[in-house]
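Single chain ahead, by itself, as structure tokens, in the form predicted on its own.
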Amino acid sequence: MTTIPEHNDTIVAPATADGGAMCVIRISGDSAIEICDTMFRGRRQLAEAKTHTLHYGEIVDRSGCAVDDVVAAVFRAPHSYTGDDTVEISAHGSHYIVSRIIRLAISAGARMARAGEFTSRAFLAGRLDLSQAEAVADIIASDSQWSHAVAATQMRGGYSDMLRQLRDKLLRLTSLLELELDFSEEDVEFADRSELRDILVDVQHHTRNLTGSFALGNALKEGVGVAIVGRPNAGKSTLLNRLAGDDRAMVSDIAGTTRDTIEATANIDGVVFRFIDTAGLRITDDRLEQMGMERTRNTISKARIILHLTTPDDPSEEPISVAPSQQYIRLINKIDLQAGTADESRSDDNFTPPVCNRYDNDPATPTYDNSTDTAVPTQCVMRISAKCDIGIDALRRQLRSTIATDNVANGSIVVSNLRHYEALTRADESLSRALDALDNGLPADLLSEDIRQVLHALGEITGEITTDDILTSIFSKFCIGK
């Protein structure tokens, strides 16, 4: 089995990214101002330094020639990043003094930092619960405004407080339930079954909210999935690419050129979109291309947008089965063909294409699944050209109107890890098993079982019940040097 390392000796390691003008190098541990002694010249030694103060000086080798001119922060234990005495030399980023930088806190009796340690530190000295601890992953992983947002609302612990009280309110209870054991002969009831309800209800009402807001979380950490479907030759390609604004996709008018799923993304008012151009859906004996349409079914079952491209001398529509969750725009193509139509210098700045045109009540628009017989409730149609870029800033602005982030903006909390939302759903499960129990006076000890097990969902979260094997296998995820 894989542990934890003990964290009684001193780690070094790079905490910013290789190639920068600047590298921050991190020592922790119990003997990491002594360390960086052997090392560091300046006014004074560190181990005279104060905590949290900056020092400029030197960095000599053994035979006291300078390395570089550095400037050491001091942080004492606890109130450090991992709870340890901490020093964090600001060098130089040529990837030669960061070297030898590392190389004399290593012969001096550093070794060098595992992945994540920095932060499993942290979290073992309670300085961050596990919840907080893999937002800071999160932070430095994402890459638009509303996934840094989702981010740093949960490391700022609101999250984890939450969690914190609804477990802290179960607990009570449960001892109280678990004291009823105590005296069994006697039948009396310690927990009030009136109070303990409510508390169900209301711990279920705060995990339903926390689940239900997955769907969002976790596509604004890993981005929005756009499938871009359609018959051959509808202009999925050009879409794309004008789309990603790179030519990704390569585009031609030999129906069936797009053969497997291709992705590309795009920032649209900070949040980040995949689009993926899929292949094009037809009756065809080729066997690439069948297992191209395949692929293309899989895509479309789990994108969250559909964008479905059509043309004007072809608007018939292949059938495409859409789940409730999902968002279906309608889009017809290449109207720059289309007689009366401006020419294709026309651009979206005095272009204005009709956005969501919704037509729940006309039988002709809605489309179906064969297998299901279930129609689309509610389409939205746009009329677009992506070869001329006609109506393309329309069809960005619908897509980010898809993404609701007030929440976010307003400092709600957004569960967008897998872990955590596999957890809440398992609590779930558990709370609506104690409140059958409860309805239907079962004994304490089954309705004590349940809420346990609760507690035990919730409190995997926040990292006060947790594994060897767990830890690992989330820090191991870090960067080196976090």
Ligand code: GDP
Given for the second form:
Amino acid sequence: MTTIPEHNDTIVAPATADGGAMCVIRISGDSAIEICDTMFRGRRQLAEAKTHTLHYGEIVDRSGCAVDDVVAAVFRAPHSYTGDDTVEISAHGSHYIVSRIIRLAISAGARMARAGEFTSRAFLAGRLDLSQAEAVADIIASDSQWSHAVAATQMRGGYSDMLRQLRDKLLRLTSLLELELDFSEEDVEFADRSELRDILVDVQHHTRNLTGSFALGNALKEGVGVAIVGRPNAGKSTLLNRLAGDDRAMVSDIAGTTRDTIEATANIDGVVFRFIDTAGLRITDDRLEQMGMERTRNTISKARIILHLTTPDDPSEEPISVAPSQQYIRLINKIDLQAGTADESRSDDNFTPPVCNRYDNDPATPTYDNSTDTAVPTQCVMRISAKCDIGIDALRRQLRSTIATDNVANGSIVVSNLRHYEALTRADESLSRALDALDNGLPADLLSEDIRQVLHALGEITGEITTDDILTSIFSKFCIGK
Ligand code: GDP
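To test you: the structure above is the form predicted on its own. What is the structure of the form predicted together with the ligand?
Now the complete complex, all chains and molecules, led by this one.
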């Protein structure tokens, strides 16, 4: 296991991906400028350079041979990303040049940076809090307008300030509660119980708003899971290909089985949807396939939207059961055949198909059978032809309308990070226990223990409370150079 290193040594890594016309090599640490001066030849030494200045020159090897023409950007501590002296060398993006420059830096005393080490240094130097540091990884990975919007809000501070303020209020009252413990013989109450109650309720209100936003945040970050289910030959694969179209990002078999889930993604108006063709579901004795199908079922159970594909000649097919959190859309496919035509050249433009796009109910609020915790909604029915591209735009609009991005556009804070969601859920549980303890007049030590747990959970999000394990697990997910 890697541990978070002490940071007085100087680290080096490429900060840009392979294959571009240019590459930035980042060198950061106490000796960054000195190390660069051993290989940089410009009009003056970088040691004389002011912070935030650019310097044109050459990188030369030990024998004085030029390696590349470069521009060196100098950032002096503490005004750099990491908070340490930093030089960013922009060179031509040749793999050879980049590795030569890195080797020269290492031979002059730098060492190769570990995954996420620049950002972990930024965190340790107090330049970013932990949730902002995590957002750096999210923003680099963001692949759509809205996953970018969520990550950008978090990187700019997101809910960190709010959590810090809530923590401060709780901390003040906890210290009063703990003072009472020192005077336990005397039956005194330093912490005003009704004020404490108000604060606990207020904190819980905020944590619940945040946890409530996770389903949306997670969908925006990871892509909205859409499972396409239906009988063999209903047209599932055709629909998946139609929806993914030219934007298809991936069609792959999940490793380890002979026939498995096929996924493709499409960006619909700034939101990535992950379409899952569930054709792999069938009865089999093959153990390996069964395991694959278990994963497929798992994927379906996690999908946010279920598209149930039927055909006009099979109208009796029963709706399938979905979980309350899932949206169900029933599709009647192959309506081109029902219209009595085999002319596949017809499109939405020149043909008015018998598409009803009818909603018997509001699709967002299906009626559920509480006894089984499943829903058997028939409310959203759309008539399409996957093959002839009929009704597909309407389906795209319907899918997109299930994802409410207005709040994100208006600057509302959305939690997209699973670690934060889990910490907020723990905070919420401890808050409920603390409120119970308060309402039942339980002793101050029990109350204070619950509040400590709330403080701990909230502090984990912003990094006021951290362990090596938490930091290692966060930063090891970064690439080298971030
Ligand atoms: P799956 O088994 O559910 O994945 O079904 P496929 O996508 O493999 O489609 C089965 C057959 O139905 C193929 O021959 C498709 O070309 C055909 N098909 C799919 N959608 C349509 C449609 O909208 N109209 C017509 N006429 N045929 C379709």
